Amino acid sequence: MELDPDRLLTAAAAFPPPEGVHFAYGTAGFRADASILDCAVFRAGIVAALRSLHTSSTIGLMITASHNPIQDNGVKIADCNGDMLCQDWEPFAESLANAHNPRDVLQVILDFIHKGNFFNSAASSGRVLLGRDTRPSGVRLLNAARQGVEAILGVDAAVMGVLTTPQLHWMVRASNRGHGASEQDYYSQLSHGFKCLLEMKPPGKGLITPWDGFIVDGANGVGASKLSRLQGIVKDLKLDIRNSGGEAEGLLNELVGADYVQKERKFPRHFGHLSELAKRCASLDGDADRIVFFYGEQAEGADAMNLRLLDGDKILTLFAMFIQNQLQELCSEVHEFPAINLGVVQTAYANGASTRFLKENLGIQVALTPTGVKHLHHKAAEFDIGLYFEANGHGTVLLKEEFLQVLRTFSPKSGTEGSRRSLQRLQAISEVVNQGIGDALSVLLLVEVALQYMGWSIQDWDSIYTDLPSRQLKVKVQDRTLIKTTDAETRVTHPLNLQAAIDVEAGKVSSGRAFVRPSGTEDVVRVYAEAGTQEEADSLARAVAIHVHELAKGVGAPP
């Protein structure tokens, strides 16, 4: 590769940094009020271009602020496998975003190259796919990203337009594997896998409950229109899409979307009719990389409806059961099939009831990682089939390339027609899931399939286990980075004595469990508690929050 300093300096001069702002590379890139983001996005374009040269492959750059309000925006980079930017590059991206002027930008790049992070053998040409969600600031910021990419000699910026985040990740992955990588190819692959799975349903399955489709909250974001395109292709899926971003429907992420439903436990706007709410409902987030499911249940002795939430833990459990069933059918009859390592990955936020169910009822190994999709994704990639979900609804299924190869080439010598079908079903599953990143559209299809195979209504699915009552609180402290954790954030090592205090509090309630961690997206310490009853979970969370406030220099009144 060859750097053209003049080209870079001239391009960088058009994107001066905003005064007094420090950009931190958060869990998934840079995010801020859209009015101050041009410089950071331009420079993220440079990072994506260099990454493309370094890996000799196509890279993606997405303009979105996910579930944040409409006036915010952000930028995320998709790496060559369609997953998130390799973590070794995050400090570089952050230093570049915070360089004071064009000369410093050049210097940060040269330092990075000289430190050996950049091979001399890097390619001389590269390509970055650019996508954006529906935010009004997206057009301007995508242009800034394009200029950043083009500031690096030899790298092309391909503007893919309005996409969901997972669609862009999918395109990067497909393109680097030499597969068709257009938006149409995405719909074709997902719908093909879905159709095959429905066709291969064992006899008698899927007829127990009438399949009424889903009422879907599109969060007034990009997911709504993409889902409606998917629906045009997938004939067997009935969807009633609301909050699709029309003028009369409201603003992106305002009182709608997966984050709102999961955190507030409230119905999104335009889900008001009591008679409908017993039906299957789903909610996407603003860039459609998360989904949660829900339905309404008549509250005892009241007119109101309670919201019953089926979060990432429930989706994970459903998928684990569905995939395990396929494997069991296959392995019980096709004896020569190699042993398969199936595992699931959760974070400490996973409800204890889900973890227990997965381990004890299904006998599946459960790994825990710190919060943040990148951690879960990498852990899940270690299994032949690895499933991961955060409770907030972000997750997917990963099938190792070697395992897929076995599926493609294996020809069973024993077993029934049904067990052979399991092989094909696993292959079809790999078409429906997005192996780059969690994808609301793909998860919706797989949930429909899994429910039909199980013959379950949403209420049946909900009842596989009962969540332990939980409570989350936030504590404001002087410096949240002083809180240090270990064991996938389940234990605190600093401040000293805090863990001992948490242990004592957890021991005072039935089935008590609590942990604290500094947030990666907000200036607070988060407290999570669960226990046998809601009162106990509430009191445990409060007691732990008070200890955090005392031992970690809380700001303001104790919680």
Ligand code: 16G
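Instead of the form predicted together with the named molecule shown above, give the structure for the form predicted on its own, please.
Here we give the lone chain, stripped of any partners or molecules.
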């Protein structure tokens, strides 16, 4: 690898940093108002280019702000496996984004290169795939990213156009495995796996009532058009897509989308007919890496409908049941099949009822990680089959490469046709899921398959367990770093007396559980509480918030 300082300095001079702004690289990459992002996006292009050279692989860079308002935008980097940027590179990305001038940019790069013995391991050429969502600012920012990539000698910037975030991650993963990596290849793989699963449905399986498809809220984002294209390929996929981004439908993520439905517990726009709301509904977010499901339930003595939400916890549980069924049928009859390590990964925000159901009813191992998809993804990758979802609907299923190789080469000497079909179904599942990142389109297909196999309506799915009532609060503090946690953010180590106070309050209510954690983006401490009733959950959250306010130097009145 050779670095051309003059080329880099000239390019960097065209993208001066905004005054008084500090960029932090997290799970969402860099994200802010689009008007101040050009410099950060340009420099993220440099990071992606250097990462490509360092790993001798294709890297991805996506321009999106996901579920944020339309005036925002952001940039995130897809690593060589299709997952998120290696965490060891996040401090470098952050230092580079906040360098004061072109000379400092060059110095940050040189320091990083020499510190990592970069020249001894880097390739002479690289490639970065660039994608964007439908935000108006995306065209300008994509150009900034392209210039950042091309500021590094020998690295090619391949503009892939308007994509969902999961599509770009999928393309990076496929490219580095020597597979077809076009958008059409993406649709072909998902649709092939979906068709195979439906064709291999056991006799008599399927919904008891006639299936009339899903009504899908596209959040006025990129996912609506991509889902429409997928529907054109998969003829058995019955979808009524609303909020697809037309001029009359509203703005991106405004009163629509998975984040709105999940956080506000409200129906998205254009979901107003009572007869429709009793059907199966789903909502994507702005870049289609999240999805939640919902339906309307008639309120007693009223004409209105109450929203019944099936969030990431319910999706995770459905997938765990479906995959466990395939493994049980296979392993019960094919005795020579190797033992499989199946596990699910959650954060402390997962509803306690879901965790209890997974452990006690299904007997599945549950691991906890700190909040953030990057933590969940890496933990899930430790299992032969690892499933993870956040409550917001972001998650996927990971199948370890060694396990996939067993599926491809295993030839059972015993067992029935049913067990052999289970083997084939697991292979088909690996085609439907996006192993790079959570993917709303992929999840929608697998939910449909699982419901067909279970013979369930959305109401049946919802009834597998009842969520414990919960409440979340924020406490403003002078310095959120005063709060220190352990055990996947479920226990407080500092301030010293805070955890004991939380335990006392949780013991006062039925099924009480509470934890606190410092926000990653603002000077607040987040409080989560759940209990047997909503009144108890609200009371527990308020009591814990008061303790946080007193012991962590709260600002203003406690919640």
